[in-house]
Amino acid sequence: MKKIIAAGALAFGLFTFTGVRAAQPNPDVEKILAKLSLDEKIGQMVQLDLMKVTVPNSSPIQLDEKKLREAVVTHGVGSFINNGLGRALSVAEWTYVNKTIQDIIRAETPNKIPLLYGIDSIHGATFVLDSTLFPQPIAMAATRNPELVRRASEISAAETRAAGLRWTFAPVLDVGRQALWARFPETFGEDPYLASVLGAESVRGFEGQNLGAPTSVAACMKHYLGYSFPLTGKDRSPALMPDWYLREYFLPPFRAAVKAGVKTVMVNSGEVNGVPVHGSKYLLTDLLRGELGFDGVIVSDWEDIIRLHTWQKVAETPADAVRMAVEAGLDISMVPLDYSFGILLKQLVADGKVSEQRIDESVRRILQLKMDVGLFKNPYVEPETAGQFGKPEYRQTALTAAEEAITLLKNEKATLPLAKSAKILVTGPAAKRISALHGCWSFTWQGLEEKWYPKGSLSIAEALKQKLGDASVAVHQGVDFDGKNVDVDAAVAAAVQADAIILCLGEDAYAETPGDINDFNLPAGQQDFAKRLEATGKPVVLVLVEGRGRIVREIEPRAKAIVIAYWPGSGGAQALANVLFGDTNPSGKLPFTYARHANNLLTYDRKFTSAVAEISAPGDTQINPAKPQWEFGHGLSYTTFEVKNLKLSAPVLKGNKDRLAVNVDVSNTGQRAGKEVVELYTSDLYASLTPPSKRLRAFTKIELQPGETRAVQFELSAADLAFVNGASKLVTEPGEFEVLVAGLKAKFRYEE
């Protein structure tokens, strides 16, 4: 019997509050900004889209170079972005790109700053064409692989960097506690501790050992902090909460990557308590750079600064607006279609009311960043990068990525995996559409325009003949995702002569706004087919294809099988024709609480008193326990295990330096090889905030071969069990606890 150690969070040290020392003065960077105009400095910080200086409609794309002097000469212009131009580019189309510029910059500038090219590689090379492209980052959390997601951020970094670009606008480390919230699946879920733990190791695949070697990419954790509550579920909308629950919830993620060395950060572009996140001094530099130590490079998210003024209306004018984010804390403006920023900034000077002390701050910094990427040393595209784009290895590790999120979350009288001598049908919106594996930021910015995706990429429908034969395999699409008829009784008299259904619903791709749904119930088109080949007779199978858990109540009791694939990136279809007739065993777990109605959407760190109520008169109570269609941390295999065991190495944990030891034995009981997640939670019975009912604390990963035992020990600290009271301290209060592992619990008592 073999023993696996897990860590806690101690490890990765999230629940400490001591900064990380600044950085000393690069004399190589100093030896720079002394030569530098105004004019100069102020152009570094300013970040254009690359539309600005495109020919409208070019392809193969092609530069206005008077456009392009304008920019990266007369402005100075220190990076780019390419959010505005509407599609990803070949590599060969980068290459030329960032030639055009470097060659300007480097003819025609009197310092020959060298350019930063910023980009989304959100779930891969996201821009560029015939990359890679990984599960959404809410899929890799159901992975509960560190690992695998480490290995996926370093193949994006390096298919990135191999089209000369060099800064990666990810991972997004908001964590996803308001489920309607548009960029729910770019998050790691709901969890803090999941998403630090998953967006540190994301970090460090980005930057690797070496930020200049030509396998790495400056990571941007984003979007920091408080983005991802929206207390409309909309995008870019208001959010409030006191200032222990942004500590408690939110901030740790990104603590986890400032301790991981992430060089750059992108700001929230909402408010938080009524303060624009882009003007507040508090957050960006008393909290971001004092206390959790950060000394890289914060950008701003698009238009965000003039939207401090003709949005948020917090500044009266737009001079007021940058004067705002840049005394705050703010470095880069990504502005970015226009030089209103720069020339405000410039006036600003000017009239005493911004130090160009203040400026050299943000430049030195830029600088920095610019060095450790390695443009001084070499701004183009690397000879060493040439070989490290589309390698077959890529494509096999996203189709493992997309077989461990995979999530089988009903599987009644186990009806999968379906025999590969069935014949099926395979029907909904998602049958069809690449698109809607994929998701946002896939090649263009909503993902949705299939022309730009690669040859070869499968459907569902696709690889499902792939594996069964086109004779075996009737495809109908019933529904689009609105839910209107396309073919319905098409379908439905194709369900009569299948032996299985295969029902594919869920949502497109969407990103950002152009997400925001005032509904979040699966479409009732949608529903309504569902029901219809359920009526058949016939199992059907349904396969959810999404980037939020859409209400499913009324279709769950009569599908004999639910699978969740999110949004799965390049292997997601073979990945799902795997996991369906039993080639792949699935081992993804929720990283969401999925809820059973629309208006109650709770997380699953709820409190007691979420549960209790009084029923017909005052002291009359009951509890109401929570019913979500499928908690936190659900997920089903093909074979069985069984978790006892649970042993406590002392019954008092003391102190700070003390540790507490967990263990359990963990058996595959079941008849194939399979892949179980353990997971150690933790409840503290009384507290003086009142106390989640659980939290998770660590978590593992471990494949068992039939009748196999494996000894799994977690280890708990003080740390582990602190949390931020009242007054924003991170505490840890003596009193009894309780461990929870697979419905087995433990109490022990901490005293300091």
Second form
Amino acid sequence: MKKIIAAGALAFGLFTFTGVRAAQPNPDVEKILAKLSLDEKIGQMVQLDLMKVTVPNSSPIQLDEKKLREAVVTHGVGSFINNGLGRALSVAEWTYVNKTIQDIIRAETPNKIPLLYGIDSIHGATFVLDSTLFPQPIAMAATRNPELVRRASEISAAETRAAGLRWTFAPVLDVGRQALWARFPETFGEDPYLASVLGAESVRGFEGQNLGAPTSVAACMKHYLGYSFPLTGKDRSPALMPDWYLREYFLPPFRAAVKAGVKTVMVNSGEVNGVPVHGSKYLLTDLLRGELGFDGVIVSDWEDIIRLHTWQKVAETPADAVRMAVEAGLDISMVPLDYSFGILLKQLVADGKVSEQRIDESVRRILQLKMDVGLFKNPYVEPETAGQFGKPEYRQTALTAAEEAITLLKNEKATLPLAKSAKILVTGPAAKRISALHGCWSFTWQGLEEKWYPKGSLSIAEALKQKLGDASVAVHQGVDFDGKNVDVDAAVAAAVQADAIILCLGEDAYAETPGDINDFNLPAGQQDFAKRLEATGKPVVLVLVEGRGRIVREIEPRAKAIVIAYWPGSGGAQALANVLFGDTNPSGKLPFTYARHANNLLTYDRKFTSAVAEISAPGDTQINPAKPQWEFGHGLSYTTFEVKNLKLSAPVLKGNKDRLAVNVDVSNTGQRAGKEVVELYTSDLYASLTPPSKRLRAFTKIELQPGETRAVQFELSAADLAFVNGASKLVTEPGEFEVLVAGLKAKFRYEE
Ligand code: BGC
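Condition change, the form predicted alone to the form predicted in complex with ligand BGC:
Up next: the whole complex, starting with the chain shown before.
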């Protein structure tokens, strides 16, 4: 770890109180900062939930101006969020909220610092009614299409800003390597490289070329760092991992986002190696600012500073909790339901435990952010945003994204696509549920209340009726998500009359701890229902609508075809209908390893010893006994592809500047046009830490007409082969490597 010593550095005036290099001072920011009182500065570090200042249950939303004045005038609160309110607001309501707040600040506060609103636009403008909701990040990762990820973020930014909101708490850059975790669907999957590529594109999409533009919002990479790997799989429970492991598997997307210019970061609510991240100067300052060079705003997660005292128990008093977080490097506290943070921080300054210079550091960053997003120019909903909301083109992009995400896992005897003349039964708990197509952060936190979804949102059953006509589609729910009987007998009777059964199983929406589970198997009642339908002898097409890969081992063998739709968003039902009936050729690829057994959760980059067993006697070795249900990267098409002629430009890659070209020819050998993802993996054959069997290092997605062949070239440099060694250093060790592309292999040597 590179440590910068504050004392020597201070002499040059370029280093900050916490000892890291500061950005060049901005004279405009300094001018404002110089005018602010300590109270005003502290207020800038406070974030409240909107529910603190609204008239309870008002509709349309009403602000309680007395409470609002207490927040923004008395306490000088600098930022708001919306999570506790329990519903989304229309653009008109947001316009009113924004205007009322900024008007009071302008009229009644000494320095008129505009308020910055942060909001969870995880897969679209979550808390804006009628916004476009894209597939969840796990599904966006299945598209393997960085451009589409960027476009979805651009649209989310435009719709968020059209409501006067200029800061989104997205993208989620936690790498999804704990399959049980309730926030798995918010991740870009299990691979750090894939998450880095897509995460950086998402940041570019949100922030655009110019944050001041009326289509951009400041992004917030989250939840830094190590949040997605709780030992128990339960949200916000402890993670334990060596430093090299944290850096190898969880740091890369954050590093990539910093390089892409991300303006803000949110902190992991949990602990890593016994240290709550909100109190970790090592992670928040030394690593994030010192090594990664991040100079933006660090915001806490919900109530997480006080929880250093109440939950994590590393701070003996609430004041200690505040001191600890501020010392660690935090800038804004998402308090968000009281004024304790500001009051305690002021007392800490009075007691000489926190210096005013330290507070200045944070306020500088906050003011800079407010300036970057154009709040000092115009804090209101900008007139230019009027045409930026709800464009038909956005819906089309959401549909395309869902079509590219949906992943065909199994297709026995070309069961799919089904003929449009077929009579079908659509059944299962997800058949009629719109919330299950959208998942978490969909108009509400949990996404479960369908009354907030836009009129005309389609369920799977409705989309199939639109495609085939009402007369061809029978609909019975069968069971609910817990597996309880709703109308199983009627569904089975209807199955007998149908040509095919579209069985929609999986998970309804959930977010965070309410999504914690004690059993990874798909609920028994859902599986029993599948078995009854399979017993009819009618072809079962299993559609998995879920945020995580729940275990389906027992029902998989008799299903004729299986697709996973993930939580595919606004366009999901139509996209699914297009895939099932052949109007779209599926091209999604699993962004995680789909487990076969609940007690055997693996990732694709497992090590030799994670998948080797001595079966009966020493030496009687079986490799890969831990066969997952489906591997990372798996995904079928209605056409077939062949990859041939793997060639390397040289047998040796030398030093840091050298490049190795890897060439393959990819052909569409089937009857219809299709998109294929070509993935390049490398294996480091021998290394100072036990090497994973392979690592994804590059990928591309191409479209080929039937009979078409395309040459694909990748380039590798030493940096692409690097890993974090036991001393926490990113290194490329000399030695033999293997390149793997679609089952083809070639070896080369790396020399320093
Ligand atoms: C979540 C964050 C989110 C915040 C504000 C927290 O509960 O962990 O991801 O950004 O709420 O809504």
